[in-house]
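Next comes just one chain, in structure tokens: the form predicted on its own.
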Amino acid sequence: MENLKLILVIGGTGAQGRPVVKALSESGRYSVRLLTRNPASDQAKELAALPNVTLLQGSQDSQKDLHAAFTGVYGAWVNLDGFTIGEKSEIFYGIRAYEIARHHGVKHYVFANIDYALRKAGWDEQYHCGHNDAKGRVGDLILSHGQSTMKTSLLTTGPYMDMLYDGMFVPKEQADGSFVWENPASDGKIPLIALDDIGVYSLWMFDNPSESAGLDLEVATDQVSFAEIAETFTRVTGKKGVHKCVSLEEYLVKAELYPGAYSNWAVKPDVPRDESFMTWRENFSSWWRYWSEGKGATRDMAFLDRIHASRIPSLEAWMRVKSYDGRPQSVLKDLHELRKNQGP
């Protein structure tokens, strides 16, 4: 154990860093420091119980916790919660956390980053999605710094393939057993990304610096349109799937978590926000206008092959895999986090 290289891993409770902590774990090359606001919660406790994983109780938007968290250590995982903390501290934070990062003298640091919509998109504000924006600004500043001293990588994933179940993409169950995807999704291609496959991604940036320093892997497991979900879905269950396809108004009025909700939606409502908070209709009028739309369907899947040899090859492949069905689990942390202290 000795000789394990030290990864500090931020956000590891979460729906993505938890392959992560696994994989790392599971490798026999590294160590895991996790940093968590609550070393009792069920993800917390359940990821200590893996070889050579240790908490550290601290916040990601915490200066003092992250000058502990970055001590000693070799590497980093950094992936900031957007959804409690806000786009505005999202950029502060992931700012510092790098500068602390380099501070302390880490050697490899990826940030687990997304699509920078707006910037890809042409700067056309309609696409200007907070969760999105956020991270894809800190992660063009950190390879912006170049590669001396510190190597830095960017993971950039886009929805979770696993969304199928819990969060955006989940169907509706018929009288007459059928499934309905009704959303405002257009018949652009979406990179669905598969939880399983994430910590593959990661542990290969860790253990292959020569490749991965300076790369933004922007990773994926397929990219459907919708049209195509449903219809992988009936070749697969033999069950009717439907994408019906509508207005984002008509979407947003029955999907809108509560009534007037911000992007940061995991936090209690009566939380003071500024201007800088997009309310959760903004942020996902724009989220479903970019990815729908095939503007993130960049991948390179070639590449991702050669990677990650063993990966889920497509959705289809996915879904016999998981036995999907249609019907909801929890995969979100956030969202269960709302459920257990809101209601459903």
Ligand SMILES: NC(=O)c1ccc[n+]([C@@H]2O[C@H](COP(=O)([O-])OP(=O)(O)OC[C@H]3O[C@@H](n4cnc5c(N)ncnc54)[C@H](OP(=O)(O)O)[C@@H]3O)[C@@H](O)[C@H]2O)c1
The other form holds:
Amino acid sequence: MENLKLILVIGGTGAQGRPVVKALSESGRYSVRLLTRNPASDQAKELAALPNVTLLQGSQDSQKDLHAAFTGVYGAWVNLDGFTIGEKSEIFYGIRAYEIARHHGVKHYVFANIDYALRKAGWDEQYHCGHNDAKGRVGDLILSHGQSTMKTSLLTTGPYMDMLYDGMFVPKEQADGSFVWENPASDGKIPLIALDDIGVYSLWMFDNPSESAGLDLEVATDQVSFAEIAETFTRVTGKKGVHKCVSLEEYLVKAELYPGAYSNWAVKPDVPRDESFMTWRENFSSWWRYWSEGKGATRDMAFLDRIHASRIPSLEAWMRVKSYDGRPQSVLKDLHELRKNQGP
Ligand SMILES: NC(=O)c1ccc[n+]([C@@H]2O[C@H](COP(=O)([O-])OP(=O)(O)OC[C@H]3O[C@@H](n4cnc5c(N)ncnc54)[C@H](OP(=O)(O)O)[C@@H]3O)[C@@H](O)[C@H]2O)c1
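Now that you have shown the form predicted on its own, what about the form predicted together with the named molecule?
To see the whole picture, the full complex is given below, headed by that same chain.
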């Protein structure tokens, strides 16, 4: 293990982090230190069984734990969880994690970013989406410090294509066998990223620091509207897919995870919050506007083809590889745990 470069992965047990841990381990060039609150979770145990992966118990919102985590590592891949720690803490710990990494002499820092919706939408407050903007602000700050001593790279994702299985993008099967996506999506293209390709992009960043240093790599598998999602579904499965556009008001009542949820919905509803916390409804109203109006459809697909030649090329290819049938499956660890705690 001595000649392997050690990478700290924060958020490694999550939907986005798991393929990263797997790709780093499989490469044979890196070892992984994975920060988790719960080393006994199924996800943590599965990853710890991979070659050259060790677990470190700790929390991303503890400076003491961050110091322990960053000590002695070559690189870091950092996905903070806004759905747990909230927008304000995500900004604070996003900055602190970066500063602590610099203190410990980390050589390459990859930040799992999302589009800074408010900035990309021209500072119009109706696009202020807390969980996007928290990461976007931190991403901008990280790149602003330049590339001497520590290389920094942003891996900027949009909504996971895999959310067609879980959470916001799951269609409802109707009695006549058709599948309906009822949501407030406009007709813009949404940059969906297949989680299966996240590991390769992350590995490419660590393997190619001369190209990835200072880079904001906006990734997507395909940029598609909701009408195209429904059409693709019909073509692939032979079942009728329909996008039914409804008003935000009509949608929010049905979609809210639980009454009065906040944007950090993964934490109990009765935990005190101050006025900086957006409600789930406010947060995801902006989220639908930003993505479905096509404001994030800015990915350079030709560049992605070059750095990952065997990437999943399209939504259609993804649906075929997955044998996607419109029925739900668990993707997000947080959502899985919320459902478990809520009971049947
Ligand atoms: N859903 C999407 O389409 C999408 C798209 C792009 C970006 N994102 C962003 O991805 C983030 C969530 O990651 P995910 O999608 O991988 O979700 P996930 O599957 O629910 O996983 C959540 C991850 O966050 C970790 N975590 C949460 N609180 C932590 C804490 N206090 N200390 C240490 N680790 C903590 C969990 O680790 P342990 O439980 O093991 O501690 C787990 O690895 C969010 O910020 C979200 O905005 C989501």
